[in-house]
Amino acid sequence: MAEENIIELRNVTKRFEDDGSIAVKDMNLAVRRGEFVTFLGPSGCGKTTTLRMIAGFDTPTSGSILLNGRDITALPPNKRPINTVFQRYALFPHLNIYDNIAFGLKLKKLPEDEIREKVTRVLEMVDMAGFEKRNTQTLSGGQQQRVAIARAIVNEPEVLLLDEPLGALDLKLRMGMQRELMRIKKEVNITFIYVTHDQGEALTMSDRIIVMNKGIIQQEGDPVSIYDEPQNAFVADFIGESNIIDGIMLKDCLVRIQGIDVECVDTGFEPNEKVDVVIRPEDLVVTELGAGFTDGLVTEVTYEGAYYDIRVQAADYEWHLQSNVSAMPGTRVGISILPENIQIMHKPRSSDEEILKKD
């Protein structure tokens, strides 16, 4: 029976020598089989160090990386059955696109049919059958990343990383290569493990999202619990808009924000314990005065194309508010909220906590 883990990483930390700095701090994960999971976080969070580890490109300082059970710590890049596809596609100049996807190929000594069969296969999967004769030179930045993921896949490895492979394409061309992402990604056998800082584009692709921040896993999940479950302030914050304020818990159900008792539906917490309350702007809702928890004036109003981007200050916080109703500014109004809608979370009691919260 096959592993169902694919990659696991045990107590995995790097620490680089030079300044002593930890990137990646005493991780512990498990990647499935055929899963797309994507390590998301801001820069210098150790994203990309880790996915360099896994390559084999960096070596931990301590723990372990295993491949299908076997230790692979100390294995070079080119023994393992792992391809890395990078932000800067680095596509042979002197090779035309045939001669760039079937290199990997050519160096395994196939024989010339087979190399054809599998290169025009994998063209074909990348939508640039009839591009083989073409010089790299010439191609946009979209064709070019197409075929260095076409070279990726034609060795046919087991797990595919890509370390922000979309970062330098323009918004719309983006949008269209992570729906060829995911395309592929349902008709090759591969792993694929993903690095980006880009919140949407976690959430669009990935079957499990792995948010970092200075070197620690915050949080772990698909994208919707990621999303509507964060689990500490810096998960909320970065994932999407929040609205983050300090609250009391007063009792189960109740928390109490700038002096106003306001239902929800977290239980589990100490009397009167002092919590970060997170509420995502798209769920709070302009109301008359005195029909919502608290009241305030409108400051400013955006228009965003799908929503009204709206801010409102009472008493000594802005709230944000995305709603497809406008409002006035200089004008006074309510605000109300669903209590399914209130996010309670404990406030950090160590060090390593204390990252969890929004820098």
The other form holds:
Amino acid sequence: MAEENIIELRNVTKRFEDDGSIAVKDMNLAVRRGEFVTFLGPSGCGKTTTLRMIAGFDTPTSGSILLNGRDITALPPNKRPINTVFQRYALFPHLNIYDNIAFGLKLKKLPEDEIREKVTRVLEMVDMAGFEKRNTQTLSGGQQQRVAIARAIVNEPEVLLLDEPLGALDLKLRMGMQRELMRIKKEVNITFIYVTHDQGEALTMSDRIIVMNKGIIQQEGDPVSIYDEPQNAFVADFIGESNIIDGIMLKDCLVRIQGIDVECVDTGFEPNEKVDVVIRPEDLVVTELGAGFTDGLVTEVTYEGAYYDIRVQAADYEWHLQSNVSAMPGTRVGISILPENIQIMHKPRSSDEEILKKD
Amino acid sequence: MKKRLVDFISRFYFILIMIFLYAPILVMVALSFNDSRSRVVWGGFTLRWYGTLFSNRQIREALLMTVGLALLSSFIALIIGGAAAFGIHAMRRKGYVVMMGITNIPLLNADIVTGISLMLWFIRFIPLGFNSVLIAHVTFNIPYIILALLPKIEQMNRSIYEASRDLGASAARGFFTMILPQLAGGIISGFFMAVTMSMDDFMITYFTKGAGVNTLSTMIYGEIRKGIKPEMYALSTVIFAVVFVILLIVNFSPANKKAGNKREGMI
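I've shown you the form predicted alone. Could you give me the structure of the form predicted together with its partner chain?
Below: every chain and molecule of the assembly, starting with the one above.
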């Protein structure tokens, strides 16, 4: 039962009628009950449109959306057991906190004392007990966010949609709210579908990340596999920072980068296939001259607090390293890498179709 | 020294403007209380002309017609113009510019052109009478409604409507509880602007009305051709007072103040 799909998207395409632009292209997706799924991508990648179609604010041009196996494509938002936490909170300015949260329950015509009990309980859950009579405008951004979450989950929806809910908060508050959200998720046991362009947020909270670009799913998987094994240059570039460099796969476990043969662990490529080589900056190590796979000139060192951000020019490529140990700008150093930290990817056949081929 | 001179001139200029604008109206108001048929002799204070004004059946009917026509045409224009404003708002840039141009033409067009062209149109299709005047008034009222509503629609917070739908409100409920209150200021000012314009109009009414239909302005025009009677001063004073009060309501309505939008005040 735990593995059943609560939301399913089947061949969903959204074309905006006014300018003909395609926001989502033939998307297929299944979200399991109780899962925390994140749509991650740059602005305009179709993630918010997908969320709005699940909520019912936008209708797919073609394809269907299923909830518990039932087609809900044509159902208006008020008929779906799905609630949304909006980007800018969208609290009702003319209602106080209590009435904001009770809005959905009152529409369901629940008895007054039951509403009161539920509102009190949910306010405690989001750590806002005692704020019932307050006006929405008197709250800070973080507090408004908590009320927005409370207003949605008090209806006990089957799915909670969150549209960049932490986007307007400052960094410190955002980190705190991430932990809060995960705690709330555990307490209410509702399926969360989360939209963000912040990869840190996605990696921290999600069970599964759907990376999107140009209306197409680029890769889906758990945070570790998304980060460690990006399947194309877009994902590698978007998630974290990466060195992406051209290479030639000579044979299994041997790749040629800038004329240097480097050991790796990837197999299954054509002999002499042209590939993208992805190396995370934190996986590169500064060594003695000649001790690594290549040497280069240190061009720039920036102190970032937790690490040094180092640029090393080797032949025609500037390597990006993150290291605990500093290096002297202007000196020559070696760069080394462990074979398992090299990620080899097929070159996309065309720049437009960077779609992931699922195996 | 120079500053004081500039101050004096600007103050003098302002007072001059006020005199030219309002002195004639004040004279008319004064004459409406003048107990004499002469325009140059003060015969003492009287409410006589107001008395005859309201006992005159012709004037009463014209007043009723004017107010009824203004309210009805503004209400119809509010519905049509409101729908149009939402439609224009949803348009892309090109359609938007074209529609706003079309909206502005009747505002800038000379009343006589609008009046005559509507008349030509009406005599082909419907008999001139109350209906033709009503349609004419609705026609020229729609742009005022659109101009008052469109900025409000543009400023509107749409996400609270979506939030209400998300929490279980029907489309109608969401519209009435979330969208309409946000537009209240624009609706009130647009409606009263239309009422004022309708009551104010002479030219278009004159060309599109049939026999027997008279608003205050067309009636006064007819009366004045027979010679000016003091009742007309009283009547004009009443119209001025009504318009003045409406202006005050529009400018100081709480909905308008909250939005902090001063543009609606500029009728």
